[in-house]
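In the form predicted on its own, a lone chain appears below as structure tokens.
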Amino acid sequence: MGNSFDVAIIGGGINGSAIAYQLSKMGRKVIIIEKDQLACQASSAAAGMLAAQAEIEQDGPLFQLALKSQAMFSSLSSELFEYTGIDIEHVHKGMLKIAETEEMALKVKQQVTFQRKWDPTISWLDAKEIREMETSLSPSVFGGMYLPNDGHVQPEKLTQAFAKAAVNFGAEIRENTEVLSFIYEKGQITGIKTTNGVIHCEQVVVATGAWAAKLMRESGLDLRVYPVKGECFSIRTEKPLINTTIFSDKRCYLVPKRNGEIYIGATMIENTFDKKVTPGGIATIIERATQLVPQIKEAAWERVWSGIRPQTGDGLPYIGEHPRLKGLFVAAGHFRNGILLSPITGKLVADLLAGRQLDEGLLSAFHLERHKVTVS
């Protein structure tokens, strides 16, 4: 086993794992350090929504951002498969971003207007018409908006079917390896020191989500990510319960998974790294989803769980590479958006390593001094 590489990347879970693929394809030689096992932080904890129109409401760069890595999965999931044999469960049924009440369906339309711009099929349903569409949604609910073209995946499938294709690749992944620092000469890196002894390298990626301010500020540069407690839940029917994705603004959203599962969540606890579920963060959610389908009470639990999602100081995710540091970049921060922008944090993080021709404009608003940070 080697310990010279082309590229050490740090974190194995979505986007250390899309990373880890496009620079393999490449030809670089790739290695994923993970202080656990892969996927075992937020990538498996999400619920693996596909919603660049249902949760970022502005235009912007994230919202573009995210247009293009949507678009990517459908023939990501046939590459994937091709290359791996698994099935990430792209499921392509839709979403609907519910209105519960009239101030809230007035400001829905709004964005179906907005979001029109940029996809003509999405539409305003009235109340008769969202419950002809998904008749278990409560009487109560006012309208919504509908996007056809929303859909969601298993999030762990996706991980695993990145590092696994990265592996085909050529890369090498370690499990239960922390890194504990970087080592540099002059300005540029040259390695890292871990758990299981010094990796040498030309490149290092940290793509460590909520734990990537903490790694980070031992190079002198202080991020703004932290993290951010999601507890979820989910149920199974005889019966499909519903079909589409069912998204509230009250926090709350609904993934029928092909699997017979309907994911249910999340709670939003910030500035904490402790995974346990509360009693109190689930009936919290279950008082949320029932309000929007009442049938979830009679329907069979299943299981519980939580994920660590790491927040920025602005929402936006870190891209970019160190001020001082040469060799030395950052992939964290994409909070409720991680398995959405997977595919394009891999592909423009694998652009950067190699020197490509970039959108300057776009890449600018991710960079890593935008807070102005003190880099000692």
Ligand code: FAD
Contents of the next structure:
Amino acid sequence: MGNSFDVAIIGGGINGSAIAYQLSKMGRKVIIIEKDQLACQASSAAAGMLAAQAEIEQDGPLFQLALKSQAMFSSLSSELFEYTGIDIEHVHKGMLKIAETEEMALKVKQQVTFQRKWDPTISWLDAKEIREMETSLSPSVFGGMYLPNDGHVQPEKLTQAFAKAAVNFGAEIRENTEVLSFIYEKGQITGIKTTNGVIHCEQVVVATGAWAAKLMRESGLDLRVYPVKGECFSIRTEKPLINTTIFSDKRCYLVPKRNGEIYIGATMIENTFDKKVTPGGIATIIERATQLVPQIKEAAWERVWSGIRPQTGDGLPYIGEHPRLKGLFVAAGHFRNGILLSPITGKLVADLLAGRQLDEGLLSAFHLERHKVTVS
Ligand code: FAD
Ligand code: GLY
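We have the form predicted on its own; now please give the form predicted in complex with flavin-adenine dinucleotide (FAD).
What follows is the whole complex; the chain from before opens it.
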């Protein structure tokens, strides 16, 4: 077990694994260092929706990044299967963004107009049309936006597939090892201190999700990353209850997974790293979900879980190099869309570390010092 690498990636979630995959494929000598186990945090708690259009409601750098990433999934799925034999369970059966009231219908119709600029297959379905498509939807539903090209994946499998592909290209994964601080000389990273000794490297990527602010404080940089807990549950039915993902205004979604489970989420509880699942949290989502699909009350209960989303002060992820410490990079703060954004994050961060020319301006909105207030 050597202790010298080109790149040390801190955090074995989806972002750390996606970056490790791209860097190892380039021939770099990479190590992922994970405090606990690979994919043990947000990246296995996610529903796996690739919901660029449903989650992000206005044009801007995040929306454009999300569209690019969403378009990468079909080829990524075959590529990772070829390299690892892991099926990331990419389901491509569309999404319905539901309007539950007349007021929501107006808003969703405006989104249809906006989204059709990028995807003309997106349409508005009225109450009759939407219930013809998904017969178990409540008669109280007003209508909704139909996104035929939307899909989802199994997020833990995607993380494992990225990591396994990275290992196949020569990467090492060290679990149960916490990174404590950075080592640098004359403004250049030379290594990291961990609970299992020192690792020497030329470049470091901090991909520690909701825990990024704590570690980055060690480098003198104050990142505005904070935790938002999400609780979920899942059910099974004898016959498929829904075919498309049902999504309602970020308050509730139902995702029919390939294995027959329907994932139903999720609460949004700010400023806690405590992952306990509460009866109150689950009761809230059950109430919302049964308003959309009443028959879930008769389904077989499967399981509950929770995860910690990495939110930031302005809702944008941090992707970029430390302004004063050469060789120290961050890819964290992907909030509700880390699974969706993982293919593009892996690619862009790997290109950034390799000094490759990036698309003009693609990452500029995500730089690490954007919240700094300049006092004149
Ligand atoms: P994480 O997966 O949290 O990984 C960070 C890792 O860093 C952890 O394993 C942690 O142990 C490790 N770590 C922390 N500190 C250290 C240290 N000092 N040393 C070593 N290791 C360290 N996104 C979507 O795109 N679609 C969805 O449908 C979706 N649904 C979601 C539903 C829920 C309920 C939740 C909670 C999230 C959802 N997300 C979704 C968001 C997505 O899960 C996250 O954005 C994404 O997983 C973040 O990945 P990450 O790799 O940055 O962080
Ligand atoms: N993107 C779904 C969630 O974060 O709950």
